[in-house]
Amino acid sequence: MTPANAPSPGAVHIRTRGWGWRHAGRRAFAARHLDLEIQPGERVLLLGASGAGKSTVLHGLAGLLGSQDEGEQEGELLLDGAHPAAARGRAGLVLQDPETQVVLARVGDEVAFAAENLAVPREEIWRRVGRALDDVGLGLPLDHPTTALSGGQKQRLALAAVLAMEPGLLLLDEPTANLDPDGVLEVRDAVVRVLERTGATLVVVEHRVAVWADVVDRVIVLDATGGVLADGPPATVLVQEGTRTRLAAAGVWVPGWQPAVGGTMPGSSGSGYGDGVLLSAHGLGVARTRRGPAAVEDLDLTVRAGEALGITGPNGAGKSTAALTLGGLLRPRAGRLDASPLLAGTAGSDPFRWRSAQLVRRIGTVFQEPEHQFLTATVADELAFGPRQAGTAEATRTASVAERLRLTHLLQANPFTLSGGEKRRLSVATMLATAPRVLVLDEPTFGQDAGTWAELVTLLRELVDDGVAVLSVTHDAEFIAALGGTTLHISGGAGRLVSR
């Protein structure tokens, strides 16, 4: 730790000894055999393969684990020598899914909420609220409704609410995952400014390793089988050839290294769709609500079989709204969206009017927040739900999708107990199981380690080769490049097509 990063008296000391946690109903421990000591004021980047227990460690540090109804703990985990539950208010956690962290109706009230619970004086609260919103670049009125925010804006809001607490321990779970490139740097710099001002301890989980490598003192890599795979300064863990090779083999993103993608799905026999038109947008206007302002106007777009379309643009530009409209889940604000006979068959040309069983066989949509589409108590039932509703249950296809997306060992687990990366893969798998002709994905690579990222890209490339149209809302430039096709860039209320 450099002198410039010297801790404040309020910075938290972390110690774990043989610590582990197993969620109720799960056979395997989410994290285990963890022996760590993090000094007050240290800045730590916590890495590991998807499912290695990174989020579980953060939840433990935040005092959110411990009830026997929730699971089983072994060993000890202490903040300043005490159980985390006894030190609440000392740690501030930004969850992997910011949607679950927003509780109040207005932006200002949301940021003030945690500080109010800590009995911070009223005048000080609103000073912190203004500074936190400025820090994260969320330039909105205090009375702006939180329901009108995009996923990326909610991510900034959740971070601002925690920064306003000025905790001694700042815990961040994928804090830049849904942000555009400018927003990633803005949020990272906001965190650094807060740390420099408060001297707090930082533990951040992030797959974008290069973003944080220059601002942390230490990198800790969890082993998927328990314990620690690597621990040391970034220059040692991320740069030395031997360590880099071990991390890459474990699926950890390493700066300057890109996993290989490719391959052909066994048994693929071609779709027979050719390159025919599936969807056509004519002067399409999209909005989240029928009476709200249009997010995008006058969009003209043709979606063909066997085409990859990446939808990009800054946070709040309307990308997700456009995707939900193209997926038949939102009524167009203006213009029209037509499904061709090749896609619609006997269902009619307006996807918004299709029944759910008709829609899921033709257009499958993966939401930005995976939990919004989970309906059952086990992964196996979740995978089977869509095909059953569509009347096309195929056990072989469901099993194949589960294997490809590394979900087979989780079939009896509750979907809500999965890691963020596992939830994302399950949400994609549930749509793939119904074999739609158009697949709409919102941030499909969120929370993925290098290995699962490569497998997902390979699978989607195979689907495109087989005649499926894949539409992806994403800030992942590597994903767009690997999938190929065309880009629809949305900003300022308009969409612009860019060939690649």
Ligand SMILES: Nc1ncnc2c1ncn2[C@@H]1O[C@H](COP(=O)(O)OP(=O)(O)OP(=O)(O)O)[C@@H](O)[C@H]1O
Contents of the next structure:
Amino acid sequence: MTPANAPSPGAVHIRTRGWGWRHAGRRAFAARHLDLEIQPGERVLLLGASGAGKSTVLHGLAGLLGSQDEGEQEGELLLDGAHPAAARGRAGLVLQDPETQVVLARVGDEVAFAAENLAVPREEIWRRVGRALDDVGLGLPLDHPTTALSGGQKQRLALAAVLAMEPGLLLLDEPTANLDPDGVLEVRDAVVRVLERTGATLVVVEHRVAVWADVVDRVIVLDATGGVLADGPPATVLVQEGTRTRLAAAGVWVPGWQPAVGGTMPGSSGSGYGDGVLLSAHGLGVARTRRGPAAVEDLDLTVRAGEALGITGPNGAGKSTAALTLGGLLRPRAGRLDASPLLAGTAGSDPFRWRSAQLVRRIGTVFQEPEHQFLTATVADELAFGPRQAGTAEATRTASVAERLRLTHLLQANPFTLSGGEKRRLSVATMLATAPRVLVLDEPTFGQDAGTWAELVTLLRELVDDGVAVLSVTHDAEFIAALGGTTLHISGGAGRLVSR
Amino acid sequence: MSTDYLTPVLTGTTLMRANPVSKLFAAVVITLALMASIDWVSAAVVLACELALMPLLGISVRGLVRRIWPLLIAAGVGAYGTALLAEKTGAVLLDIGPFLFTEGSVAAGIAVGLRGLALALPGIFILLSTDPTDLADALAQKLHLPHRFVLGGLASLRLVGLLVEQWEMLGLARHARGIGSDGSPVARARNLLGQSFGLIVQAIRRATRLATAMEARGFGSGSRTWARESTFLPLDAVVAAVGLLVAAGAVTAAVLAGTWNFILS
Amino acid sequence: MASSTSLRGAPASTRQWRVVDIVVASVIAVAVGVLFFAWSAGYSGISVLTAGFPPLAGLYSGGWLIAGVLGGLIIRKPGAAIYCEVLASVVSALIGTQWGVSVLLSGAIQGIGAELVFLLFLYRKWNLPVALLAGLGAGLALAISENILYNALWSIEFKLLYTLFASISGVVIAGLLSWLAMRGLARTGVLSAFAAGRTADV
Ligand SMILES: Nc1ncnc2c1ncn2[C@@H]1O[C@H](COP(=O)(O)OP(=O)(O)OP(=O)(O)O)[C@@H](O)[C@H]1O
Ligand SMILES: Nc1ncnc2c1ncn2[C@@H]1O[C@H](COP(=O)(O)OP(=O)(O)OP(=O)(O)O)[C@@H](O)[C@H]1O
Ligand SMILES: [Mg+2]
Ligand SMILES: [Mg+2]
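Can you switch from the form predicted on its own and show the form predicted together with the named molecule instead?
Below is the entire complex, every chain and molecule, led by the chain shown above.
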């Protein structure tokens, strides 16, 4: 096994000539002017700003684009010299969202599904299933139900399901977004292990470059306006001063570089909200369902005006459940959550009992899954919806939030057709638009490029400076640090407060 | 209506090992025999057999009644409706204004009620003893139904199992966005309607996404193999035979008793 | 190779079912099947109310016809109405309705009723009149099969009344409501992968 991994006979060769794709209903091309040649066995990290067209390229490579009513194609894209749709089974794609790609009810069947579709003989299928599950470190019985998996486990399952195809081209779309830091490394190592054995070609999309920089041979950076911004080995592209600044300007997370953030670090200016307690939790227990097990118990916490609190912890620890409870959406399992008169005003002190119209003006919650919150058919309506509901129609504020989160060019688009990062920004923007006193954000920065990340941090810093309390559930340590707040670490049962 | 309707717990241990196709065969034969005639003898014979086989399901009588009470009401009402509308033959039993019941019409009503119950139970048998994945495997491998449709149907069945969870999430999200379920009854009803519509939208959205995910894994064209073989056991011959016996027994009994009443005659 | 390219390449024959057609049709059918279950449970209550004059229950029957008409209107492929109606009835049978396995037959018959109307227009027209006609077709199919299978012992005038009521219900509930639902869904953008989502004037 050579470190430079000799390509296996099955590895796929990719060539594109002036390739581009425009989604139906969009004026701009999602990706354009791509002239690439990727050798069999090469490992490529595909970068680019959010909305630059990375996912679109992966869909093209997997043969999922093509019919005329889905959009317009230009140029050509070939796998081993053939149209991707003709090279069925050669490319295996793990989509950006692991949640929606589970097909069957049992873990074993799910992994076997792809191999069945490729007409692999039965004994061989089960051999592959066992190996794929081993590869990704998912030690579950084959008849384990696929519904009872945590986010991290689902991500691994999706990977295993594609590995069982034994594809010559492995396409991964942000395979570690939403994973806790340990999970990120585990999944990456699983991919590397498989590549070492099969020698397949790899194209992986990920915003956080550092994780993959050491294991890929080549970095390709897409330009949002079409074409390629940089292309070469990581040691050149990510290290040379010239390309580094160019990439940083385009919003790529270059290792060892921190995007410049505006505003003042909360807490440093002594904003003087003093004892303005907004919410306090005493012995709070949180649970998803009325009867099921409690996710977190015995949480004691006060949330003050002008304070930023970060909530961290491993996958499945109960962070989102806690966030929904603190947002007044789930009934506390035990203990109490009190809103101070400062926050509650004329409403009662129990946020769970507030009416929707009262809640939306006081606490804004951004869900982990952005699509859960979309209610209308265009981005513009979506942004206008909250303020209208709260009776605070402030067009200028809404417009400025949209502008700063780079949504202006998408105002007429359907929220559900946005790219992963754009959806996230829209769901955050809808909550910022209603200007609540308390903001609860569940993974606000996933899928963001460095540019929008910095803009988001700046926005939140300004809010904190204005006396808004910001609670964010996140795996992003830099984000918590940039907001300068306290950290609440939740792991297996009780929450532990880690001061800054 | 709660979650356990959509994701039922399988209880029938013996029947569970039988191939879904043989269970389906038995249920269809019995149903055909029942449908062919409306008479109380054939219905009663089938119903009696079904009740005798009930222990196979491993479900308590109370558990069963909790599950099928709407069926009981429906059977009762069906019986009553027929007694009211059927040809009035035989001696008059009750006569209050427009409500006229005779021996003939009441007998017809009883036949319809028994038949209704007997018709409903085979479905319950299959439901309680069949895993949907096994059913799909059997339909595609044994009955050779087109696999794309069988698997598409199976995948969507799973999606609907998730609907309850999605419904709750959607409720929370709407509350957070300021359109919760409070206010006047009219507002509540409108909200409920909006949320139901939202749920269907989400289900279709997920289905579209799922179709992409399935295609990304090579689904949709060409031939395919099956990781799990759907097999027939000796038990399946027994299940099919029992189905045939019950059906034949019902028909014979009705013909012998002279009550056989073919629906197309 | 040319043939496999056309799988996703060219505008593909519009008659052929794509994977997305199958999965979305299935989801619609299964969702409506759950609705059927609730509708059937409701029928127990309604039929108590209509007990004084049972043919009136025909007015309620349109609810069972939605799957076929709606599925046909959205998917627009040959067989869509039958497939959706049958799958929906399978699901309701699995959850448990008073009609058990026999709903399979009813589902197929009602699906054929709607399908024939779509076929009559050669799968080219999908406007409101066609939707209403499809509802009518399904309603008639339902009435005929119900009269044979379940209401067999009623006298003929009641059967005719039942047919009338079922037809009205089919037109209004299955035809009109399905059409409105299709339009509403198209407006949300969720049908963008379907002709229904692109041609609806929204
Ligand atoms: N189904 C679709 N219909 C219409 N437009 C789409 C669709 N999918 C993506 N787009 C648009 O195409 C552009 C590129 O999207 P793509 O998902 O490829 O971006 P991306 O680089 O993966 O971004 P991210 O990092 O945020 O995931 C975006 O502007 C997006 O809004
Ligand atoms: N809708 C749900 N219904 C029931 N249980 C759930 C639901 N969602 C999550 N759970 C379970 O509740 C527990 C806490 O989940 P939660 O989503 O709060 O974790 P988390 O810390 O946010 O994880 P992640 O980092 O993966 O988002 C987990 O064990 C999970 O399996
Ligand atoms: Mg993307
Ligand atoms: Mg979470």
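Every value quoted in this text rests on a predicted model; they were computed, and no experiment measured them. Positions refer to the first chain, counted from 1. Take the two forms, find the largest set of C-alpha atoms that superpose within 1.5 Å, and that set is the rigid core.
- Residue 295: CA moves less than 2 Å between the two forms after rigid-core fitting.
- Residue 153: CA moves 2 Å or more between the two forms after rigid-core fitting.
- With the core held fixed, residue 165 shows a CA shift of 2 Å or greater between the two forms.
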